[in-house]
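Next up: a single chain in structure tokens, the form predicted on its own.
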Amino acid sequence: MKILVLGAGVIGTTSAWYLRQAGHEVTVLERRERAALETSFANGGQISVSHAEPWANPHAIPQALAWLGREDAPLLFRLRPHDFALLRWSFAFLHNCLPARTRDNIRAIVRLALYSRAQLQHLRQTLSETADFNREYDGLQKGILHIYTEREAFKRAIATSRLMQNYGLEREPIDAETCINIEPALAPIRHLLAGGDYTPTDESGDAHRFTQALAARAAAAGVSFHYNAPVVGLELHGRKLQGVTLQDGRSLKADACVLALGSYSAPFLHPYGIHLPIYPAKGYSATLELENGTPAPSVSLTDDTHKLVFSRLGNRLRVAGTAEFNGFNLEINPTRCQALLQRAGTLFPDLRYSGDPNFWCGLRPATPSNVPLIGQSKLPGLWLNTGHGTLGWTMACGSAAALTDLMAGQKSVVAFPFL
């Protein structure tokens, strides 16, 4: 088939790669000048199946209420009467906080994430036959360690870990001393640690560098990338997709189209009567250039209490996380940036870095359930691969591989609630 992929983030680029490997003629259309310049640019850098517990869970409501009025809150809702999209999304979020819904969502996320991690490992092995692909994106296979500084949060995490183990994930609760054995940089805060859990099979790395490296290989394999090419609409014959229209007036025909526009997927489809339950969740990151010899973590960490992650990317440390629901606003809030540095200083009091931190924010395409939307849309010929929230890179390879199977009329090997 002749397939157009809209968007060259990590989701769109992996989609293009897998579709091309299946023999399709693939063209990627991206509004920016290169791949991975938006949500995939400076995210947390984790391949984190262990982070499969959705934001919507029974403990989210009391947490959100406790954080009301705090500009540095890990989860910040800026509810406004005229923002009907956020109001609808928030009601659906509350529904997904029910225990039964949370369990179903965890099961779906874990299954897709495990499949995706395996696909990434196979992809890395394949691409490393000619060069060390792992090094191109500062990939580390040292696992992910979740740490807890509140005893009640640690107790809840033990129950979550057991649930994920039932779905096939190796996530083991451990005591504070074991946390320090895994990551010695935590030794100065031994007195703060209530415990943790460790998933040795999780990974970390730079999603931006990964995406650009994969885009280069996809282009060499025959994928056509068109940058600075915003798509403004779909071309339909009745209700069947025929192609797309670009901002410069050009028309491109195709047999099928894959929508991978992240948070912008929902407004793009509104004119066609398709209302996707996706809302932008603004996340922040700070990237620090480490001084030689500074005691910094080498194992990727998740600080569940503050909804932050710490990933070592070569000689850089990426601190990222939080979620601010404030529409498509991309202004950087200094208070939220400083909260990242303050927590990093608390957990790693001897950390030293050179120069100023590189602050960034991006819009993660969040569904109320944290379960992404993958499969055939209501418009024949239009396929969706979007709504991955904070787990875009974690789920990217698996989502692309599964979508490729579905578009070929085959059943995907992963048990997931596809559209």
Ligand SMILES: Cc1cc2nc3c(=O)[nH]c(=O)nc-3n(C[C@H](O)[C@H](O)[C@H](O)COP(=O)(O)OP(=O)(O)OC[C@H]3O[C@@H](n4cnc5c(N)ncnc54)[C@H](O)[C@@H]3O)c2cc1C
Given for the second form:
Amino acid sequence: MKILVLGAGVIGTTSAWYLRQAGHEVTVLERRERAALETSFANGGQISVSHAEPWANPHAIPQALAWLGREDAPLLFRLRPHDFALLRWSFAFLHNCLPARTRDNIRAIVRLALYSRAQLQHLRQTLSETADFNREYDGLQKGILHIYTEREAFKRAIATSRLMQNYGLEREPIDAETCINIEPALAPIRHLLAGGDYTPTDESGDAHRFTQALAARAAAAGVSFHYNAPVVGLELHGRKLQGVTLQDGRSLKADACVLALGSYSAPFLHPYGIHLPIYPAKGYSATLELENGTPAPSVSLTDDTHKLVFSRLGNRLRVAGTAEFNGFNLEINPTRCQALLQRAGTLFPDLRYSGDPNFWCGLRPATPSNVPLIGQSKLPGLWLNTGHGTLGWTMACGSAAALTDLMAGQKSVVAFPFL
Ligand SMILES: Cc1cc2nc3c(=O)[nH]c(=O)nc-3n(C[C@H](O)[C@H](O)[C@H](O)COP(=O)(O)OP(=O)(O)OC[C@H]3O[C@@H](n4cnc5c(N)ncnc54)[C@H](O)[C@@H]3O)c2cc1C
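Switching forms now, from the form predicted on its own to the form predicted in complex with the named molecule, please provide the structure.
Below, the chain from earlier opens the complete complex, with every other chain and molecule after it.
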């Protein structure tokens, strides 16, 4: 088939790779000058099946209320009375906080993320036959350690770990001492740690470098990438997709099209009467150039209470997380940036870095459940691979592989609520 992939973030690029491997003629259309310059640019760097618990869970509401009005809150809802998309999204979010919904969402995410991690490992093995692909993106296979500085949060996490274990994930609750054995850089805050849980099979790395390296391999394998090519509309015959129109007026024909525009997927489809439940959830990161010999973590960490992650990327440390619901606003808020550094300073009091931190923000394409939208849309010929929220890199390879099967008319091996 002749397939157009819209968007070259981590989702569009992995889609292009898997579709090409299946023998299709693939063209990627991206409005920016290279791949992965938007949300996939400076994220938390985790391949974290262990992070499958969505924001929408029974504890989210009291937590969000406690943070209300705080500019540095880990989860910040800005009141936007005329933003009906946010209102609709928030009601659906509340519905997903019900215990049964949360359990179903965790099950779907764990299954897809486990499949995805296995696909990534296979991909890395295949691509490392010619060069060390892992090194190209600062990949680390040292697991992910969740730490808890509040006793209640740790107790709740034990129940979540048990649930994820039932779905096949190796996530073990551990005491503070074991956390320090796994990551000695935590030793100075032994007194703060209530406990943790460790998933040795999770991974970390630089999602931006991964996507760019994969795009280069995909191009070498015959995928055609068109950069600086904003797509402005779909071309339909009745309801059937025929192709797309670019901003410069060009029209490209195709047998099928994969929509992977991240947060922009929803506004892109509005004119066609399709209302995707995706809202941009803004997150921040700070990337620090570490000084030689500084005590910094090398195991990727999740600080659950503060909704932050810490990933070692070569000689850099990435601190990332928090969420703000404020439309498509991409301004950098200094208070939220300082909150990242403050927490890094609390957890790693002896950390030394050179130069100014590199601050960045991006818009997670968040569904209320954090379950992505993968499969055939209401328009024949238009397929969706979008809405990956907090776990886009974690679920990328699996989503792309599953989509490739679905587009070939086959059943995916993953038990997941595809569209
Ligand atoms: C602070 C933060 C931390 C995170 N940490 C992690 C983590 O540790 N692990 C993890 O798995 N996930 C993490 N995520 C989530 C992850 O980064 C996202 O889910 C993922 O990047 C989404 O990828 P995407 O390809 O859907 O979107 P994007 O990367 O945004 O790609 C969409 C692409 O579409 C292009 N585009 C948009 N409109 C058009 C148009 N009209 N025409 C052509 N092109 C267009 C854009 O330019 C962009 O390149 C984090 C996110 C944030 C913000």
